[in-house]
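Given next, in structure tokens, is a single chain: the form predicted alone.
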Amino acid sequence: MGLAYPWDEIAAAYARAAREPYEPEPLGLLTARAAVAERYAPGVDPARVLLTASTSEAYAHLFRLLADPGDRVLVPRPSYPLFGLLADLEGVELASYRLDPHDGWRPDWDSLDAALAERPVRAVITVSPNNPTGSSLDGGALAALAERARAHGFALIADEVFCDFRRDGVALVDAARDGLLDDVTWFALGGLSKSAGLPGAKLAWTACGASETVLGEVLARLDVIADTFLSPAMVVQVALPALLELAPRIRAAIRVRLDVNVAALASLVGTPAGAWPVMGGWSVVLRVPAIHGDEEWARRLVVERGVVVQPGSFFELEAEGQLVASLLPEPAPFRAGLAALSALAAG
């Protein structure tokens, strides 16, 4: 990608950690679990936040959590496909809400209300910002799922993978501390891969929160689950203070490219393609004319111009003629992409 990493930082961070006794603690070294809840959970007691080697991984634990095979999970549509080979795996059955594109993006809270009359939920998943519209939750879409979650008895989980990369919303540990989320048990999820765009890096954390009548329970729980799994490496578990210090760096780096990118958008303005607007991520959704499905246009796209992208079906974006394109690519490459696409679809 061509961004400029401190390698050599980041090398002497693992160096040092590697030095270090295998001291394992089921829910993460302390230490590292307060480097967390110090830089993105502040006021999270760091007994409340769990380590695991990804999101991914949270997302079990937490499906093992909250539910029992056969029971219900909310996740919102569009977003990223993983959630149903989780809960294939955990033996959860998912459902959908919809994300409203003519409203930001927000939930369709109609929608919503008719899963959740359905039959009962477990858990309600939000993805803020999304992936890959960018969308985020504000306060008053917060205080409306909370509301609903007190109603109806069910755990709020929040992606919060891309929140370093938002442009606008409120992250669910604010909420909390502002009291939206009061008597409301929500989990908020981030890690290494995007906040410090170390993917390889392979450690995530969960920030917990519940009433005192039930956290405690929540938290022995996880600590049974973790200590199961045990799954962190130790080396990046005692790097991760380190490695939090480099971050924001990484991430200043990251944001230039992104705003360089979409800037680049502005080239499809008067084509037959175009972009919706970008909130927040690394991702773009792509507008072509519904001439073709979404996944004939993304082959004539890598077989006829070279250009890689997803198909937006992929995504579960419901209208066709929608496309998926990273951000991320070196500007140059990314502006001949647009111009491919652009010609393409001009016909």
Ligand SMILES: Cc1ncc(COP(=O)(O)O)c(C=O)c1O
Contents of the next structure:
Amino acid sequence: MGLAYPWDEIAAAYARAAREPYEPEPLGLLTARAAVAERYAPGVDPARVLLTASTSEAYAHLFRLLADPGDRVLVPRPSYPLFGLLADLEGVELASYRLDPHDGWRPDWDSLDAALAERPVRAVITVSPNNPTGSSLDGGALAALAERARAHGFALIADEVFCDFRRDGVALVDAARDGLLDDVTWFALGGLSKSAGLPGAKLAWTACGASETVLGEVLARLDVIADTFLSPAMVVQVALPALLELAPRIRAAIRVRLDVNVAALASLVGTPAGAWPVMGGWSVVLRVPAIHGDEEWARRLVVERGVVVQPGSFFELEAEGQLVASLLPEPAPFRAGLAALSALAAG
Ligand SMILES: Cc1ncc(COP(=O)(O)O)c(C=O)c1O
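Okay, that's the form predicted alone, but what's the structure of the form predicted together with the ligand?
In what comes next, the whole complex appears, and the chain from above leads the way.
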């Protein structure tokens, strides 16, 4: 991707950490959890932070915690495509609620209420900023979700892995601090893969909250689940405070890249292709004439033009003629990819 990473400092943090003795801690090393709480969950006791090797693993742990086999969890549509697999592997049934493209991809409350009326659900997942739409939940939406969580007794799981790349919206921990989540069991997920652009570091975190009567049991059960795997490597846990110190520099480089590529989307104006406004995250949803299905569009772009995009249906985008592109490529190939897209759209 050609982004400048402080590799020497990252390597030095790992080298220092490699000398530490192994201390198995089911929820993670307290020093690492305290560093997460300081930056991503101010005011949250580090005892309420769980470390995992990835956000995907955190989802698996939460499904094990909250759901029995066959229980239902709701996910937003469109969103991140891994949910189906994660749920299948844990024996959890997924259903979805719609995000409305014509309302800034906010939840379509009628569709959420219809899903809640159909069958009890154990958890509702939000992705904020969402992948691929970039949309974030505001305080009003979080309050509306919390009200439903209290009424229906489900937990709220907020995937906030892109929180450092949000342009608006409210973080779940801030909503909790403002009292919006009182009596709701909630989990806010983040990790190094996006916050430090280090997916290979394999370290993610989950901050959680619940009423006093429920919280102790949530933490005790998470402790058992996490103790069964003890998955985050010691070295990255010890290095975590240093990696979080370095992360703002990596994010700054990523943000410059995102801004340059978002600006390049203006080149689609006046062509048969277009783009939804980018509201956060690392992706853009592109619109193309629905003369082919989205998979055919993606196939032709890669085969005929060497341009890689994802079909919109992969993310359950409902309308035809939508593709998803990463905003991380180097600017010159990104501009060339946009030019190839509009040329193909022009026929
Ligand atoms: C919304 C969302 N959540 C979670 C993940 C996975 O993160 P991790 O690498 O921590 O498993 C991704 C990866 O793209 C993502 O887009």
